[in-house]
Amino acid sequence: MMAAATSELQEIRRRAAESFETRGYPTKRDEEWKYTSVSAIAKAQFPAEAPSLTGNSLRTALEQHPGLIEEHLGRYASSEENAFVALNTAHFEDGAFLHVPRNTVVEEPVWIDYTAVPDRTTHPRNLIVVGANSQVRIVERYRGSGRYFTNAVTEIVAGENSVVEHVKLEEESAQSFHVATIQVHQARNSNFKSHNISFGGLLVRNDVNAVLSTGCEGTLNGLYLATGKQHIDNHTALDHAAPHAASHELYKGILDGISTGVFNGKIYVRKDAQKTDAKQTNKNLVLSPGATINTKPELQILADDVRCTHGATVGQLDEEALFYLRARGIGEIEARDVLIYAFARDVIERIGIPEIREYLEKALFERLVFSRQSSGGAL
């Protein structure tokens, strides 16, 4: 436990330590684990280490700026809910802090970067607070070699009038375990963006989750690539707890080899939730017939005054469109890499920072190349 921690933040630290003790690991027999196992997690017993972190430190602002830190820290995500929010809670020794005062606009990105140690545990706590009318986009990139879990939890707040973009890029090893929850609370009239980009990991669940409040826009964007044998979970949620709210969201997976993925994605809202406008798009494109997605959009609508849609699709390569391409005298690896290429570059074009947008094109490239030559796959 972090020295530093403030009576009442030991209190939800210990609380947290209890409900996870009470409930263990999640099992395929829970609901929101149905399609996920993670007794290879349970079963690998990593030491736990401080994670290796680029960025402003959690720990240090807790001695400066303990009040800050205790108005936030574990009110968002919740460890009642969530067995791996719990054992964060509970362990977590730094992580990055992120405080925006109000009325101010952030240039250039912030990055949170953190490296993963061969054959341990780490539990980054990430906490950012966005004040009112301000504005910041921030790059959390999770990276790492050899076997090992991370299991980390991100808390944003985004202040009233304020515009919040974040991009998550997990890009761990072949070998490793990624859990990870994203909680966002929006205050009035904010405007939140969430672009989770999902490449590496053997198994990987990301938990992407916002409350908007009136006025308030959300949207969430997201890409999973997988191949081999990788299981890659998305679960998302959008909770209008206000009116006069909207909500977009579009996430898309790319499966090959024996790859699985998985996306289930809910938009509640709320009785007094009148004129919400909510849109959720699946598409998953599945490129072997050994791939398999388990795809699951939810609505769960209060209000009777709303416009809520989603939908779903899971499909292969348009013939056509090859038959176009490589009557063109374009070959036949080049033209699916094309069209594999412009499935996901719809997510990636919706990334408001260039260098980042260029980085994906470029990873996106190398990991198609890489993929086909080390499987034999479609990739």
Contents of the next structure:
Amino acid sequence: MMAAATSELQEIRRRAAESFETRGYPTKRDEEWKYTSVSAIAKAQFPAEAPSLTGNSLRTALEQHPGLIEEHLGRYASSEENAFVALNTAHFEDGAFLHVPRNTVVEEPVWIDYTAVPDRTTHPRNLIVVGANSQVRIVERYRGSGRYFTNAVTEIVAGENSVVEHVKLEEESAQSFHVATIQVHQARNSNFKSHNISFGGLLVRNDVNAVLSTGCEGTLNGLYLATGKQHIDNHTALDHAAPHAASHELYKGILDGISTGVFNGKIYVRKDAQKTDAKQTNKNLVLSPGATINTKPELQILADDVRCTHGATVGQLDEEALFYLRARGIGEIEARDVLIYAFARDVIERIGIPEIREYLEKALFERLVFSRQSSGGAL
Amino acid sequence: MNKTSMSKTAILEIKDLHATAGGKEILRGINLTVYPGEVHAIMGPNGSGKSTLAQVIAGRDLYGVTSGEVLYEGDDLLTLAPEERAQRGIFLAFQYPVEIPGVSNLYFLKAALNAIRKRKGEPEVDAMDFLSLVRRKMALMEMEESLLNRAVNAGFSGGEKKRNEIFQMAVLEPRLAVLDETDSGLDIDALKIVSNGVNTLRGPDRAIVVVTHYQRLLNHIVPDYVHVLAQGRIVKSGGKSLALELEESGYAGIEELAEAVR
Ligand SMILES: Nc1ncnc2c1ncn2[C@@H]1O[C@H](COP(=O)(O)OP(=O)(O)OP(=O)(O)O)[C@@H](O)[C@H]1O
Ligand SMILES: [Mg+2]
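The structure above corresponds to the form predicted alone; please provide the structure of the form predicted together with the partner chain.
Let's see the whole complex now, leading with the same chain.
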């Protein structure tokens, strides 16, 4: 427990601990965890430790301005709905805090960089509060070495008419467990974009949830690349709680080796959320016969004057395209990489931070090379 | 064969080639020899195996070669991967060029050119040289430069795709070009542009094989030889006048000929 925690926050944390104690880890009988078993996480029992990060410390901030933090921390991510959120809320020791005051444009992207150490559990807890009419871009990155468990929660409050872009780079070690929730609260007319990139980790589960108010625009994009025995599960939820909001969602997955992928995209359109415009797309490229993907859209529409579309595809590399490239002299391996990159490209190109786009282009190619060299990959 | 070609090695030599697809024999004993400087036209009814022949030359593994030989510059072609064939100077203009979303024309062409240069032991093409080369060839093909930044063939009209094939050929300067129905669906202006692009490549050391249904193309790209393919065999060969004959009489007699040689 953090020394400076105020009583109300303490109460939230106490209830979270209680909630986890009564319910424990989710099982595959739990609809939300149907395709993802977390028994390996439960079994591992790595001792907890404060996370190591570069960025503004939440712990320090809590000592300096407890009021602002108390107003938001633990108010959005639900400990009742998600056991790992409960676990994090009960046990977090530190994380990143970012407050952008009203009418402020932050020019440079803000980095939050975590490095995990072997044989430890960490519960990184991030709070990002963006004031009205402000603008900011944030990069949250997770890396580490060895076996460990990262259980992160990020709460983002996008103030009225603000523009917020968030990139999450999950580049955890090949043996690690990574569970994370990003919970976004969008005030009126705000514009929020999430780019959720998952490359690493043996067992990965992301929950990205956004609640949209009137006039909001919400974008949830994602890219996952799983090779070897990796398991990457992305659950997203776009909650159209008020009228005239638009949401766009594009998740793309590349699966090789004997990896498994899960995509579950929920769109809620509440009763009075008229004129909602929601579009969800999930596309998967399956590169080896041993790899699998479970993809499922879940639309719950209670308003009648709305436009909601969704589509999911699962396909292999286009053999015709591969031959066309090779027939022009481009070697087979390069041709495959080019096609895989072309598939991933439109997710990467939607990221508004040029350095990140360049970085990801390189990182993707490196991963492809790595996958090819390690045994299981058909890449 | 004319006198000059007798002394040179053939660019392409196909001997009794049999190939199957989907368990069915499609090429049933093709013989064809192409010498440097020559233009050969291959005509024949739908489904006779013209594209299969073209794709086998380019190395498509969809087709299984069951017997026979294909030599390129005297070397066994059939053991080479498609990219090796291209690097050695073979170019196939596809009957149905493939759309590749997410890969720009410019990137694609540069990668192709560099692969060919690498094989010749040349360094990667200089960015400025490449751009001026590409601009020149685009002007030749009367293509909009904006096409360069678009994805390969994605959203191109039929005519644009065909023109893009010949544009690629013009940049890559192959030794053997096989054009599979590059004229189909083109209006007369586009046909002239495409033919002009092909004729620009023509030279004493190169060879071109054009697959077509229409004699019209052969007014612009005048062939040295015309072959008629039917039911997986070349059933008739002749000079350019054969194309005119076929235009007049159709393939009715040809099918009979094919039956007769079975
Ligand atoms: N991949 C394949 N699997 C099975 N059959 C095939 C395949 N490709 C071609 N064929 C068959 O082989 C025969 C010859 O096809 P091909 O495309 O070579 O003909 P073509 O002469 O080019 O015809 P067209 O003038 O219509 O282009 C046809 O009967 C066709 O259906
Ligand atoms: Mg054909």
